[in-house]
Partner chain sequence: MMSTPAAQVAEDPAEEQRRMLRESALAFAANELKPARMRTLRLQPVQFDRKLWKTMAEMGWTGLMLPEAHGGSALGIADMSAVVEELSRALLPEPLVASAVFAGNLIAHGDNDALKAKLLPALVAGDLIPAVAFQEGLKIDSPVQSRAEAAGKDFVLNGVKSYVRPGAGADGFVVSAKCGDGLGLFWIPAGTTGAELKLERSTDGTDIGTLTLKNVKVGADNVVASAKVGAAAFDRAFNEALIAGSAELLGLMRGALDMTTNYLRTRVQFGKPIGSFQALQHRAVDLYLQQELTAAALVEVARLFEEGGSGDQLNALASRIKARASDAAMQIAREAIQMHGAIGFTDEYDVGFYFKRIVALSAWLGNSAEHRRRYAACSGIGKKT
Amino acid sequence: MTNWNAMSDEEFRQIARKFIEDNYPQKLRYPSKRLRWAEIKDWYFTQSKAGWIAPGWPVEHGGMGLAPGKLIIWVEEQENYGVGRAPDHGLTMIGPTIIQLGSPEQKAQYLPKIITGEHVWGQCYSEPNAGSDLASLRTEAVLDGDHFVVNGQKIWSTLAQDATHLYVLVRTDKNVKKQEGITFLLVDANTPGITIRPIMTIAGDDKFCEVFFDNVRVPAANVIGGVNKGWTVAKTQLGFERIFLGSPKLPQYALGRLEDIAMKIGAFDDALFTDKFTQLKLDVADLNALYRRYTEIVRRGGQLPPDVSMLKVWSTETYARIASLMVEAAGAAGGLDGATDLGGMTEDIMTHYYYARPATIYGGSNEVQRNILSRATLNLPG
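May I have the structure of this chain only, in the form predicted together with the partner chain?
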């Protein structure tokens, strides 16, 4: 077993770069849209076979156990090469949750299949009337022998049409405080009674779905963290989500694209543009510094403080400002949909401007993050 963390950063970087160059499909570089499973699964399998698929997971569960500094290098090398994001709810959300809270049987049943890519996971939390106020969710699960029977509707589940499995928050007790009657369930997406309907986004893809549950029978053994303890599980998981969504990946990638475009179209001849660009560059650099603070806590196995929410706010809003400057720099081409010619390179300008919108909505909207920060960190009343 290679001890990655013992390597020098430079040595690790060279190996990572070569792995990507040797294996990542040329035609999927710099994808302008979020890739579907069918398009990117081969890359997932390649990483899986080579042992690179779960760089942040502990070695005993099939990961590389990379230290944060090395993880950042891995992310940077992917960005530099324009590697697209594979469906990663298994790797970033449910996998770590199972590692932390799952039973030994659940670990054995699910973790290896996330690593191999046999299982693809989708998240079913939100409902039409339970968005920011997630705890008011109503999809119901009633125990019937050794199964739960689930009824209700979920919405906004990212790429659920490609999922083999869903992790679902359900109501199991209506007579207690709303947070105390919620249970976390693992559900096979092929169970009878589940209907998944893709929803088209304004960016023109069907990135998320509605998921209907009609008398869906789920083994009671598929509960994580105990019946009526789902809210605690979800909150643990939101910790991973906030650090993941707060990673510099998105803004750094967009900044790289902006720099390339700006070089091609001569935008750096304009001192005003250069100033705006530099400001964003420093915003991303300092985001990296802030990010390291929290990854360090994670590495030491510590508890993330509530102010980790800052990461998500700064990362997504920096991303949005980069997307805005890209549209501005592109002038007339800033109003075009799809790939267009920019000084000899082809780029889809709008994709970042579109995707900057939901980034400040999902994973706890930025308003909700600010509410958390003002109450839990600044101790303001309310």
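The form predicted alone is what I need now, so please give it after the form predicted together with the partner chain.
Excluded here are partners and other molecules; the one chain stands alone.
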């Protein structure tokens, strides 16, 4: 068995890069929208068969056992090559949670089927009135014998229509502090009483869903971490999420597309455009330098400080400004949906613009991230 962590970072990077270049479909590079399971499952299966599907999982559970620094390299190489994101909640969220907090029976039941792709997981956290204030969730689970009966509604569940299983935060006690009355449940998506309804976005895709629970019976054995301990369980899933959401790759890619467009249509002849572009280029360069600072902490095995929240704010808001300038530079063509011809090249400008808006919300809205920075970093009153 290959000892990946014994390799130098550069040697591992070259092997990872070659694996991606040799196996990832060219037609799926830099997708303009989130890919559905049917579109990208072959890539998932290819990784699974080669032993590359769960790089961060321990070897004993079917993973590669990569140290944090090597895991970041793997993510960076995928981003650099334009690899589309597969439905990966099983790999990045629920799998690690089960490894850390699940019972031996839960590990044996769920982990192998995540590795093979037999189980595809979706997240059911947010609700219509519980988004950034997630602890206000109202989806209720009442114990009835050896089952919980679940009733309520979830929203913004990404690609839930492709999921075979869902992990759900439910309220199991209304008489305690709201964070203390929440339980974490694993739910088979084919259980009677579950309705999944896709939501069509302004960008023209249906990657988000509403999920309705109507007297859904879930075995009590499917609780992770203990009854009323779900808030703590959910927090263990954060892991590297904040640092990956703050990756400079998305604004870097968008800036490259903006530069290509500007060259084609002669936008650099306009001094005002050139000034705006240069400011954005410097912002992306500064973001990249900041990102490296935090990845070095991870490489050393250190604990990320609260001020890592500035990465997500910086990355997503820079991306939004780039997308806005792309629309502005394209003139009348900037408001057209779909692939648009711009001086001999085609670009789906509005998709960048549409996707830049929710990027500031998901993963903890930027307002919430600023509150974290104000309290935990600047010691300002809450």
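Positions refer to the first chain, counted from 1. Just so we're clear, the structure is a prediction, and the values are computed from it rather than from any experiment. Take the two forms, find the largest set of C-alpha atoms that superpose within 1.5 Å, and that set is the rigid core.
Colleague: Aligning on the core only, does the CA of Met263 end up 2 angstroms or more away between these two forms?
Modeller: Yes, because once the rigid core is superposed, the C-alpha of Met263 moves 2 Å or more between these two forms.
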